[in-house]
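Shown next as structure tokens: one chain only, the form predicted alone.
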Amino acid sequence: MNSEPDIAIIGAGAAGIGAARRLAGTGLSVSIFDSLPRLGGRAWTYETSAGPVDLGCGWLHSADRNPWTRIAEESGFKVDRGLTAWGEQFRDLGFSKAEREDARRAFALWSSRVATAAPASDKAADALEPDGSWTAYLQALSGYISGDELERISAKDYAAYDEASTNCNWRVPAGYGALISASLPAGVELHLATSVDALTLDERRIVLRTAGATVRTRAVILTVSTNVLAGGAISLPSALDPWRDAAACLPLGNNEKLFLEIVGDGPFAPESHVLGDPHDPATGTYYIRPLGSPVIECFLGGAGARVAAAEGHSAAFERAIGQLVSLFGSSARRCLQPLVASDWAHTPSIGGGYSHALPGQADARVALARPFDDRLFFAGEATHTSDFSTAHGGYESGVRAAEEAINALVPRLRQKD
């Protein structure tokens, strides 16, 4: 282990890898640390008997401007640009066309109010129509989009993401997580299953303490999740309390995925989709046979993800199967068996899905992204002002933090020479 690298990156997810890619070729020595035994952070392609599945991010959002699209193509990863079934309801099961149109109008009206007549409270829930018939549906969407209920979502923050999104969503058949994990550049000293327990400052170096070693580095790029930063997993000097406070204003929502394997034919058409129950804010949303694979991906957000985390995988799978059986009929049960599930809420080095700003706290993203003393730089999806909650937002934040570190560090090293 290099005990005195020029730059240490804490976190080997999209942001950490983005920072490492920007630092490649600069001549600076770089070490990267992650407490997980794998690369990728919240990007994780898991190999199953039914093929690879993404337990974390799975879609190249805003793919027409997403840097991972270019990286995929340069790296030989296929990008699928086909249309997707999101927003459809297979054979109108449990959610008729007229109901979907009505629900979409309700969502469009709410989105318009958030963007053009945001409530003074900045609370996204205050833009809801009083006693609206589709409030449960909108709460379910909020769970998928932000990981939490509208009462805890900043309208300003949501509008910034919505305005920046191009609504172009593509896929990486080999897995988004596989792409991100394969993108760490050569020359970076990688330390997996190595948690950084404490960070201290002296006049010339930043000192990192791990279970097995002490590292003294000129600069640090910190990319850990907001829940980790706001918590006590890493001991930090009191001078960094403002950054902890900013992170606490940007908590991770709750988002989990379940994958069911389809055994035999069953009533499940390739590239189809159903929403479990549009009147249940905790409902799962189900993508069936994505790219033809024999699986159903159940995505849970907000209340649904919290229930899954609290009750455990067995109960979550049973609930998902029950919703599908209610739509497709009792014979569907024999075609479904649990395959794999995420557990982001109970992953200590992460602690949830992706960040959202609490009402009145959208500007915390800017505060969290500020460098400290031109030696400590912050990255991660939560530091991006418009592409938060995405792997490309994480990547871009890592590049930005690396450039800040280069601009601060290289002149000092030249002066020494």
Ligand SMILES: Cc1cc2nc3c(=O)[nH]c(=O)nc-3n(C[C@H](O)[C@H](O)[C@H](O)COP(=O)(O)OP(=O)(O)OC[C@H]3O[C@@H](n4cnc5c(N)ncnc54)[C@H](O)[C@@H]3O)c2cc1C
Given for the second form:
Amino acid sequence: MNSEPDIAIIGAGAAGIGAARRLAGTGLSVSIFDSLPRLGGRAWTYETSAGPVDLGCGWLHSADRNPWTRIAEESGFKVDRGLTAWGEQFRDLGFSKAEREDARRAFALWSSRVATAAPASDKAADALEPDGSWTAYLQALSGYISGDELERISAKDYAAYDEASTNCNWRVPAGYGALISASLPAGVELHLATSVDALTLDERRIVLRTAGATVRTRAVILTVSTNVLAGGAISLPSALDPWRDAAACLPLGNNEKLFLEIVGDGPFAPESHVLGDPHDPATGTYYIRPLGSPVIECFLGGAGARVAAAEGHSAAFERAIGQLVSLFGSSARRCLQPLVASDWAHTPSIGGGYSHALPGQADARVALARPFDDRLFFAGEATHTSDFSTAHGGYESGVRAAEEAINALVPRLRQKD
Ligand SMILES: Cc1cc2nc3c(=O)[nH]c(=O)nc-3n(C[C@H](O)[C@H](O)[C@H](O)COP(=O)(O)OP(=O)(O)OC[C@H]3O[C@@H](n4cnc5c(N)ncnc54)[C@H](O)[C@@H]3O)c2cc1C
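So the form predicted alone is up there; where is the form predicted in complex with the named molecule?
Now the complete complex, all chains and molecules, led by this one.
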């Protein structure tokens, strides 16, 4: 192990890999550490008997300007540019066309109020129509988009994401997680299953402590999630309390996925979709046979993901199957087998889904992204002011932090620090 690399990156997710790619070829020695025994963090493609499934990020959001699209194409990963089936409801089951149009109108009205007449409270819930018929539906969407209820979402933060999004969503058939994990450049010293427990500063170096080693480095790029940073897992000097405070204003919401395998002939058409119950804020949303594979992806957000994490996998699968049976009929049950489920909430080095700003706290993203003492640099999806909560936001934040580190380090190295 190089115990004195020029730069240490903590976290080998989209942000850490983005930082490593930017540092490649600069001549700086780089080590990267991750608590998990694999690369990718919240980007994780899991191989199943039914094919690869993404337990974390799956969609190249804003795909027409997403740097991972270019990286995929350069590295031989196919990109599927087909349209998503999200807006459809297979055979109108449980959600008629007229209801869908009405619900969509309610969402569009709420979105435009958030963008153009933001509530003084900055609480996204205060842009809801009082006693509106589609409040439960809008809460369910908030769960998928932001991971939490509208009462806990900053309207300003939501609007910044919405304005920057191009609404172009593509997929990587081999898996978004597989793409990201395959993108760590050569020449980086990789330490998986290695948690950094403590970070201290002496006059010239940053000292990292892991279970088995001490590493002295000129600069650190810290990419851990906001829940990890705000929690106590990494011992940090008190000078970093403002960064911890900023992270606490940007908590991870709850998002989980369950995958069911479709066995035999079922009523499930390729590339179709159903929303479980448009009047239940905790409902699952079901993507059926994505790209033709024999699976159903159940996506849960906010209340639905919290219930799944609290109940455990078997109860969550039973709930999802029950919801599908209520739409497709009892014969559907024999075609559905639990395959695999995520557990981001209980993964200690992650701690949830993706970040959202609490009401009044959208500026915490800028506060969190500030460098400390020109030698500690912050990255991770939560530090992006518009593409937060995404894998491309994570990547771009890593590139930004790496550039800050290069600008700070290279002049010092020239003076033979
Ligand atoms: C269910 C779900 C669905 C999603 N869907 C999409 C999607 O379709 N499209 C999209 O763009 N995004 C999606 N996302 C979000 C996307 O996955 C994340 O925004 C992105 O992967 C975050 O990357 P990151 O590098 O910022 O953080 P992370 O991936 O969390 O990386 C940080 C790393 O730091 C490590 N770490 C933490 N503590 C320590 C420590 N003490 N020492 C060493 N290492 C440590 C962690 O293990 C982790 O690997 C989804 C996320 C979830 C959970």
